[in-house]
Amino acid sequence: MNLTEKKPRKILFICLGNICRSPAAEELFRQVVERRGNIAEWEIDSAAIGSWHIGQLPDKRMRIHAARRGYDLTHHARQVSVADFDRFDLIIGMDSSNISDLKELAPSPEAEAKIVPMARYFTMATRYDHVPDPYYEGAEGFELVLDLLESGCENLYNCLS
């Protein structure tokens, strides 16, 4: 998808509960844009497949690990909706289950074409074809997610700029 000429570019990150991976991706990508581009040319958000955590801040463990790297995760969880397919240019799922759920929700083939896996932008740790859910993991799981997303968000920005 060519978004280099479109302004603002609208990106939505999706994970299961919108409390670990997608709010981290949202903030990491926002910081890449602030560091390398013009934030006014972007709309960046995140959402959940499920409704369990609506209104909640990201998982405390993810906030702690992110803060150690200088990221402040303040997004409040929300659930993805059909309207998001009209609002956003690119909808990025963290794993194959998220991608599958998004494709079921997509109201048209054009909307479905907006869905891409975050792993498309990985250049490091290529043994991963998804962003693993750290929710039931220890510290290593949260650190791995942040490593993958830092690399992936830089590459995503390069692809869209």
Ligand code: 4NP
Given for the second form:
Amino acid sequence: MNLTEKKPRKILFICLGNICRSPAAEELFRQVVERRGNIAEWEIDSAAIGSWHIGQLPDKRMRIHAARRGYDLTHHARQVSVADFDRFDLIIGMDSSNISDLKELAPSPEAEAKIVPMARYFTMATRYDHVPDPYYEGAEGFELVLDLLESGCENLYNCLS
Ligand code: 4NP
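Output the form predicted in complex with this ligand next; the form predicted on its own has already been displayed.
Full assembly next; the chain just shown is listed first.
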């Protein structure tokens, strides 16, 4: 990052449905900022590639697994739009399919440059190069998402501070 550039403070997390991975990332990252920074300086949100779950709370399984770790997921799903590329500094996709869908939507090269994979911030030892979709998985899929996102969100904050 150019030292004279403003640091990204408006962060949008994206996944396919906005009911499992990205609302979890949003809340985990919010808690990192609340613990380590000044939340008033940040805009943190999440959105879906698809429209299936618009208006819904996160998947009950995701809410239960997150609540066990102290995260209360209250986001209501919404679909990403072209306007989000103006509103946010960083648009973080959970997997390669999210990234290619976001690139299709990006209205300009500058907008496209805001898209980054969440896996760029992984620090834990893992064989994963993306945040795997837990929707058709069991409990361990949700725990894996939370493990990857907890270490990733901490490191994302380190990279932006
Ligand atoms: P998410 O998980 O992308 O992490 O919110 C999914 C939620 C819903 C569906 C797929 C993935 N779905 O096919 O409805």
